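Just the one chain here, laid out as structure tokens, in the form predicted on its own.
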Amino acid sequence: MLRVIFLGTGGALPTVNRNPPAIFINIKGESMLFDCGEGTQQQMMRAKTGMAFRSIFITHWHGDHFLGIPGLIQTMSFQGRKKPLEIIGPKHIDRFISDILSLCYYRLSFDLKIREVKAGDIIERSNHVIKVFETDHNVPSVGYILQEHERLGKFDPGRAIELGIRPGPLYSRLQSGKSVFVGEKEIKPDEVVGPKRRGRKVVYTGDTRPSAKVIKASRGADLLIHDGMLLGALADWAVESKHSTSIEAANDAKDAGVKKLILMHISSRYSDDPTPLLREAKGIFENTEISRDFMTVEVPYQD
């Protein structure tokens, strides 16, 4: 399972329909949060995600992307959390988290592990990695790539039977990459197991202008979640505020050869009716959706 739950999909001005940015991702039982806008903990309760995730990844230090942290960590402590919580983000993370903790008297039941990251950093996990890439916003900012590890190749039981291997534990041994013996004959894994298969890839840009770096990071992604805040008619404002139009996001998706594009950080101008954004983007990249609060997306294997 690779499940993406959009907890907040709006911009700096929340609306009755859209909370500030927050995305919850679960991959094979491990959960994480990308950005944590104001009210994220209530959105998590409504979405029934639970709060037993390991890490929060912050894209940049504008308030709409991190002001949900103070209340969230306090609630976790009230619930008796014991496991450490990682908060990962770009330049100045130590200062911002220190300021958060100075706002009131915290007696947390768990430790906070703070980690500053920059473009090129890789965070290792058991079944995936998180890669950090540079984005183009008006403060230090990064995006994140969730890249699942390669999977084992497909096992060919018909070929195994032809080679005299009966169904059973020898199949598992071969698929794990170890040779087996039938009598005195050695059977190597590549005789019955196909080549390794790529894992799934999800990219989240946070707030950004379109760029070659975003395209490079998104190359071949199964899902690209891209800033698509404005219509093309407001391209000048997008340049000034360092955001992307829906057209620009769609061009990035097309150039990167992604499978699916979801527009994020929707301006309050379009809170009631975002279809003009969708229409513009689909004119360039057909497999586009507009994010909405509580939307859930399952990312399938392509093979």
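Quantities reported herein were computed from a predicted structural model and do not represent experimental measurements. Positions refer to the first chain, counted from 1. The term rigid core refers to the maximal set of C-alpha atoms that superpose within 1.5 Å between the two forms. Compared with the form predicted together with another copy of the chain:
- After superposition on the rigid core, the Cα of residue 91 moves by less than 2 Å between the two forms.
- Once the cores line up, the CA of residue 149 ends up less than 2 angstroms apart between the two forms.
- Put the two forms on the same core and the Cα of residue 159 is off by 2 Å or more between the two forms.
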The other form holds:
Number of protein chains: 2
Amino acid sequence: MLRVIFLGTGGALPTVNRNPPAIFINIKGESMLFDCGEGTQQQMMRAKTGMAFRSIFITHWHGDHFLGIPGLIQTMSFQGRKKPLEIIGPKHIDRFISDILSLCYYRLSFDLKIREVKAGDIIERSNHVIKVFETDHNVPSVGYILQEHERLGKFDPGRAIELGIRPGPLYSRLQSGKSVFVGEKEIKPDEVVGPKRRGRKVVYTGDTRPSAKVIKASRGADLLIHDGMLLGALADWAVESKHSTSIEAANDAKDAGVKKLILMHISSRYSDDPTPLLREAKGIFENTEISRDFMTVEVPYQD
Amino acid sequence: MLRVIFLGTGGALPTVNRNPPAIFINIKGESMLFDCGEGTQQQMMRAKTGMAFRSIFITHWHGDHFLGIPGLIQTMSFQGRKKPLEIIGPKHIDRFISDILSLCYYRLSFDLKIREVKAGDIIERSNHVIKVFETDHNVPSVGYILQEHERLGKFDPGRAIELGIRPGPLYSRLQSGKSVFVGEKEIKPDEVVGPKRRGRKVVYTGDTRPSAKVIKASRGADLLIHDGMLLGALADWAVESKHSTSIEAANDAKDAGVKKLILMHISSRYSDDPTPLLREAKGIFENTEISRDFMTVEVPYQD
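Switch from the form predicted on its own to the form predicted together with another copy of the chain and give that structure.
Complete assembly follows, chain above in first position.
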């Protein structure tokens, strides 16, 4: 399972139906949060995500992307959390987290582990890695690539039977890359198992202008979640505020050859009816959706 | 009009249907906010209160009572607010507000006026005053009394006609405290206008143990909004955490002779069904209600 739950999909100005940015991802039981706008803890309660995840990844230190942290860690502490919580983010993380901690009288029941990251950093996990790439916003900012580990190759049962291998433990042995014997004949894994298959890839840009770095990071992604907050008519404002129009996001998606694009950080102008944003993006990249709070997306394997 | 809108009625652990504390009050067009928990700006949008109010009064510097400030002032700034915003609260206000401001990269479009208050302080307004009183919590904390100015006395039209005064401008002149002449006979205001009538009074305790100071502050209030977050069975925990049971709140209301009691800061234990809290309080003080998010209460004149 690779499930993406949008907890907040609005811009810096939240609305009655769009919280500030927060995305919860669960990949085969390992879960994490990307950005944590004000009110994220209640959104998690509403979406029933639980709060036992390991890490929060922050794209940049604008209030709408992290002001949910103080309330969330207070609630985790009230709930008696013991497991450390990692907070990962770009330059100035120490300053912002220490400011957040000084806001509170209470003592946390768990440790906070702070890690400042920059483009090129890789965070290892048991079934995936998170890679950091540079984005183009008006404060230090990064995006994140969630890259699932390679999967075993495809097993060819027809070929296995031809070779006289009976279904059972030998199949598993072959698929895990070991040879087996049928009588005295050695069967090597590559005779019945295809090449390793790539894992799934999800990219989240946070706030950004479209860029070659975003395209490179998103190459072949199964899902690209891209800042796409403005209509083409407001392209000048997108340049000035260092955001993207939905057209620009769609061009990044097309150039990167992704499978699916979801637009985030929807301007309050289009909060209730983002159809115009969608229409413009689909003109360039058909498989586009507009995020909405509590939207849940399952990312399937492509092969 | 004296309208109280409950924007957040939960405790330190918010729930899906109770935001952390925030109360919006509008008295004859002058509006203000008491406490400002995380998510208050969106609650204001949902309740359509507008954001053009002058002051935020904070009862104490626990996160659940003020973590909505950074997002709210950011939104006010995006909206181009020019009018200064006053933030009023107890000891350590400078530290907390400067921490909040250092959380943000942006520059505000308006000035913040910070005022530290202590018990006995009085904030003057055009149609009311706000008086500060001491509460009993585990960090420096205060409560607030909103006291409407005295109203003009009751005009007795029957008596006025007996005295030969014709309805019209003379009535207004008399009611505003000036004499009038009917022929050569002087009529003094107190012949047709009763004594000045007291204004309405609303008291908000914030988080507190029940106390003689709360009772004194609440004497004769039209509405007392009191911490009443726990059942009597959890009285020990109320003592330890420096909160009140609903029974204790009801006793304060009864001893102060208030007209109406509304319980606030409802523990997440009773968030969905606070009936047991209500039942216990009503056993002592009948005119009790439990607050809920978006509840709106009009406070009428008593005479």
